[in-house]
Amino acid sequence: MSILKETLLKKIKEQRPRTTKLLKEYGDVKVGEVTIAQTIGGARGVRCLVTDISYLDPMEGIRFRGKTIPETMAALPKPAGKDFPYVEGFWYFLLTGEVPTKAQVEEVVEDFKKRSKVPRYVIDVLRAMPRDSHPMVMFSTAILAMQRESKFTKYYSSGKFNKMDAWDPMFEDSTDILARLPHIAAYIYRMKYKGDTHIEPDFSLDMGGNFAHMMGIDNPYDDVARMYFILHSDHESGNVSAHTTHLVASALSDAYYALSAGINGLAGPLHGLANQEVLGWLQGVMVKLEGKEPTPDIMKKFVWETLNSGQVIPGYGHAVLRKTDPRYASQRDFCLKHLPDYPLFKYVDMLYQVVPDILVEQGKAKNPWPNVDAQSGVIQWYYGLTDYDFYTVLFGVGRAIGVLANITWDRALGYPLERPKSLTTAMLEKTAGIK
């Protein structure tokens, strides 16, 4: 070990107890209107953060413009025939607060087919990495190789800005990505997984449509893309792909900068990586199970052994929510509709019926209901989408619509630069009266 890793060592091993003892008998004393614990564990509960476009409810869930999920499932337009609706009416919901009407979607449908096509400077970008890359490295190379067409930056630029008009080319590029987006993860996809063989665009076809025909998956799977990509669409302004997205077009940058930086966040292990965790426990449950039909007592036997044994069931619990995730059940809703024998859901919604009491009795757990990715991943290995690495793509172009609709806001409003004030350890122990 080199002397400068030796001598940091020693540093963080001297200071770790000042942190412990700071959380566990300081944690409630107020540093100005915050705890010490809320300064030290990532400002969790602070209250400094506005947006309009949803509101994570403790027994609704999320509230998209003031609507619940299944609320604003209901109400938007829907393709001929489908379940779910555009997505594209999605985005204009999103952005206005109000339902648009069939015609006013069709139009958000056709712009966003003019503004889809990809440059070719950036398929050559993700040609060029190694093929072994995660293709969440690729997706947000992507984004980030795109800046050179935006036309915020060219605003900003062009010696004629206007903090009050600086919305409209946000607008603009937010529009641009979003349209992209499905292409570009499309094209990732085939690249990586299905042998370099891609599928031409079908303009016919609406976003969910097309992003469906792209990667060459069977309908109804393009209602699994409309569905999953509305879902994942926000989260409030609290969360990291969101906040960090927000965080950094305070600076001014661009959509293109912002996004791709939130997309960074998306891709660590706490955030956006939980539905293919989850999965991959499941798969590890049938096979502890022999893959026998899962009955009450049987799971409930399983359950019990696996809180004993000191771990927990993935996919349950939410820091916030009290109730079952809404999100978790239009995901059932669409299982119960079109794969009900499947093997792996059949596991899935055996535990949704035995672990919200066991949980209940167990007593450790502040929401025993199973949150949105204690079944997405089940959808989509259903469908064939058997790649892991891949899923944090998907929740990446969801989140797209929520972030991208946030910045476009925030730059209406004119947000300032976001700069809050950090203290030191030393500072925190002489509030809390550590001598």
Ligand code: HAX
Given for the second form:
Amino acid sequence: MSILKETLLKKIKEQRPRTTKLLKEYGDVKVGEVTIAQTIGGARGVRCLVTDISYLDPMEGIRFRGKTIPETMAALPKPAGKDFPYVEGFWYFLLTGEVPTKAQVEEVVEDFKKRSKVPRYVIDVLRAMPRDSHPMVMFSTAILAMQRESKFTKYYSSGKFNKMDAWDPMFEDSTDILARLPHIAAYIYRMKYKGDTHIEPDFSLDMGGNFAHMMGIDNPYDDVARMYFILHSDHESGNVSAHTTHLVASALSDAYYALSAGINGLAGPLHGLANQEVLGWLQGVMVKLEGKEPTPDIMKKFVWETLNSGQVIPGYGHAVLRKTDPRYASQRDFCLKHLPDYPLFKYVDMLYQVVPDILVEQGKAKNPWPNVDAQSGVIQWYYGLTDYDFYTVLFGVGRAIGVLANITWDRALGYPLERPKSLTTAMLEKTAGIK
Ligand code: HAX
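Write the structure block of the form predicted in complex with the named molecule for the protein whose form predicted alone appears above.
Following is the full complex, with the preceding chain placed first.
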């Protein structure tokens, strides 16, 4: 058994009695009152999910395993001469809550390499799709097409299924998928946007390095990839992609079914597609300005036009956060260091100056501040990735790290089928005393 798997098993054994105790001895303790607004309004603020992998404080933002983004980036081992940590080490950290040593990370790096071969039939499926299919459709389809590889499903059908051991094949599937996702993403990118020319992987590199190499984008794009995948990995359990993955897995569906479903949720414009929408919106502004530099007044005019036409400002607002997203702030710091004078960054920064006040003035959005998606596209654009309908695929590779770690733990703790209860409108009216 690998060190990672041994450590994970130790953690699972430590944690199981805590979950059992909560359920058996404290199951009746109230953790909140659900209101009609919450029942109808997308369950905002209802505390009915458990994860120890990340926590989102509305004012502070995300912590991974108790660490803020800067603390996470500082603590984890990095490849020699690089600014951002190994994605493989981050996977170890999310799964176990322990910061791995360099040697432990290297074991995961080697393990990922062994698992990374994408079956030929997956490539055939991708090639059979219309070339103008959205890359998220291709990405989700490729994940689902691989389902026949599932070790969890083989174990389930083996006649020896034991709920307490089910985390092991879930871990195996999750690791197989993660190791292959950068290869699938790079294949889709090169097939769609680079004349169907492909670059063989370089197995001397880690996941971030190899991804940049297969994309055909020069360094420091390797560090951009590491940063991007880590920043987008996890945002506790209630967001659409994480929740969908968890929900589907709760039916004992394997990681392929569950992740493919989660990726479909990520593809929505109110969720991960917002990063593509931000760039699309900005490009529209640039075309209208015919290359002239915008002033804050001109930018305000475009923002109001968008709002008055009934659309949202992509990259702003959040269902939980009530301040600037630290994932936005991290990427802004990166831009200030690497591309401070880049015109598109100046546009994005000017939006930061004007949008929050406008959203406050409009009085609808509960959070007028930018989220992760407002800043990410500009970095990709700067490094040559200008095909912005691909951006959500990058988000998807990152998000997979978090949601796969979560469903491994779902199996480890034996979380049951998720099945909330619905009421009729008449029942709600009766409860409200409406005649
Ligand atoms: N621009 C204009 N209006 C906005 C807005 C924005 N950026 N954010 C919220 N609002 C509006 C909502 O549409 C809603 O209007 P109605 O009452 O007319 O329906 C009202 O303000 C209240 O919404 P809210 O309670 O503040 O926000 P929600 O929790 O309902 O939704 C969203 C959160 C992120 C979906 C929302 O802020 C939004 O649509 N933002 C733009 C899209 C976006 O950036 N999505 C990415 C979010 C981060 C993420 O998940 N990335 O993957």
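By rigid core we mean the largest C-alpha set that fits within 1.5 Å across both forms. Positions refer to the first chain, counted from 1. If you're wondering where the values come from, they're calculated on a predicted model, not measured in any experiment.
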*Does Ser309 count as moved between the two forms, where moved means a C-alpha shift of 2 angstroms or more after fitting the rigid core?*
yes
*Cα of Asp52 displaced 2 Å or more between the two forms, core superposed?*
no
_With both forms fitted on the core, check whether the Cα of Phe139 differs by 2 Å or more between the two forms._
no
